[in-house]
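The chain that follows stands alone, in the form predicted alone, written as structure tokens.
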Amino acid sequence: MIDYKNPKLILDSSNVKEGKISWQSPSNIALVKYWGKHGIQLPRNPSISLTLDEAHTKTFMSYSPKKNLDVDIDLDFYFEGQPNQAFANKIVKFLSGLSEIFPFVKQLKFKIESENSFPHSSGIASSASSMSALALCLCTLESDLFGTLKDDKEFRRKASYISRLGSGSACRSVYAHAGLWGTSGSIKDSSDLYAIPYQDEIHKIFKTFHDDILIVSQGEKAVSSRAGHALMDGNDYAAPRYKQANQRLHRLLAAMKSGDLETFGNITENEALTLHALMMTSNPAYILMKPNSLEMINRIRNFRADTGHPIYFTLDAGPNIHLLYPDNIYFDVKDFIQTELVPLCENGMMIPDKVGLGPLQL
């Protein structure tokens, strides 16, 4: 079990100088759906994603001696350059959670800037880039100022960790291509605690894999991805679901390993449709789909049939439609693209992206 409590990162008050640190983290695409928790971010089954490449947050974090001791985490911040108050409160709440992990959290103050490539809230993982950003950020400060942290795969075990905390599928975007998190007996290293990468064991063919996520609406959700998680707690179908899942993810390794483009369609489109029928039977039960949803993955069906392409939907909790496909057939359907399923788009909004190579720092 790890335990990244550590009251030794304590600063000398005497020689704090002030720094900018900057992330750029991008968003994932659960294959394997994880929807439902327990304890403090853990989850119930386990789950495998793609690394995104376009969707991404860019965060900006600046810090100095901490002059306001009145107050626990000193902390502006801004998103999309303006102030948000209510992002702030979410952040100050979990860097206050944190610091019995970065006990110098409490000795700085903190200007943290947000900046996404894509909607908030719609169904894209927001909180799995800005998360995964923010713990990059603090994990690349504890390094700098502390000289830990050296090693590139325990940074990223602690940044996935630490991502963890903040969001449950944020700990998967530290990784390049591909990243698992959740304990699987099949699995060497898999863990609740952090995610682990899962670049090696794949296909190449699955490294420049396209994801165009169609945007069906750019609202914001109606119920949000924490309080769907908690309502598997009373879902009659949770337990069946949890067995499904570690089975389904079985499989869906094997297909990965041997570019098996027929199997992991399937399954990953089944996927996508049980997170939702699993929302739909909740107590109260809600839909997140819209009908041009519906349409959309019938005229992708509709073109699979038709043409024989390996082309294949999945949605995050939300509304928006990801087109999963490879490389070597992007000119074969980007009229389809164009010509049947942007114009179902909230304003034609499409954004066109791929299989990434992980975080950057800026």
Ligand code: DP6
Second form
Amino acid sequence: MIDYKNPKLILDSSNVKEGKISWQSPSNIALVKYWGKHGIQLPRNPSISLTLDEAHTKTFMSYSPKKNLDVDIDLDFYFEGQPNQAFANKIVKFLSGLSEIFPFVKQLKFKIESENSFPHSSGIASSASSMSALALCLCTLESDLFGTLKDDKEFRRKASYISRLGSGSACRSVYAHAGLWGTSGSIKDSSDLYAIPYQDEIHKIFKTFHDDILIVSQGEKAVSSRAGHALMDGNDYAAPRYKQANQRLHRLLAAMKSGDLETFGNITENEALTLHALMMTSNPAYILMKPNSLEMINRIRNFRADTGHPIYFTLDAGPNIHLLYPDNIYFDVKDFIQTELVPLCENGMMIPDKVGLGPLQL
Ligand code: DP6
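To test you: the structure above is the form predicted alone. What is the structure of the form predicted in complex with this ligand?
Time for the whole complex; same chain goes first.
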């Protein structure tokens, strides 16, 4: 079992340098959903996601020798150009929790600036992109200071592991095209501790897939993902759900390998509805979909039935609809999206996105 605790990663205090590291990291959209966790950010079932492109976070990390020895973690944090104490507190807690993996974080003063490509109020979960961008900065910092992690596979695996500790879904964002997280019997190298790349095992049609994000509501969610995961512990359907996720994953991977869009779409839509059904069967039960989420789902299904176009939906833990379709039908579906779906979006807000190449060091 991998253990990243490393007491040797301590700087010689007479020779602490300063520098700056920046990464851009994308969000991702799960097809088989991670919903339910245990221990330290360990998933109850394996999940797979497509890596997005437009929806991303840029994180700029400057560091210098720490002078203020009264604080455990010395951090100034800016979100979209403004100091943000609420986010700073979360990151301090996160960095403090990493002190056995990256002991050097306590020897440095950090200024971290972060910005999202999507509006903060769009209702898009930013934890996957922001936590993966931060994890990538920390791994590059280790690599720069200690000459470690020179192998790309090793680097990304550790970045994925660290991302997971910040937010489970973030661990899948460090790879191009698709990432798979969670131990699954027949999948080589799969692990609950980090995600693995999955771009080589999927049909090329998925590498240019569209994922247009239809913003149904920009408001803050009534129940956070963190609280939602916790409610799975008392959910009567939890055990069959975890079994189902494993079975669906295998069927989905086979469909993604062959390019079978019908099976892909069927499983993907059922996963989205199952996720929301689990929320509705939690105690207390809650509903994150809005009337327009349902209206869009109906319109997408009707359009598909009428035209035969392979256009599907998924949702994350919120009301927004992710519209999935292959690039080769873009011109056939764009009028439908503009005339039938965009008017149902809050303030007409849609974020067109596509499968992307993963994080970029800036
Ligand atoms: C519905 O990764 O946001 O998007 O680990 O508590 O940060 P934490 O949860 P988070 O949960 C995401 C759940 C999901 C499905 C998924 O991305 O697999």
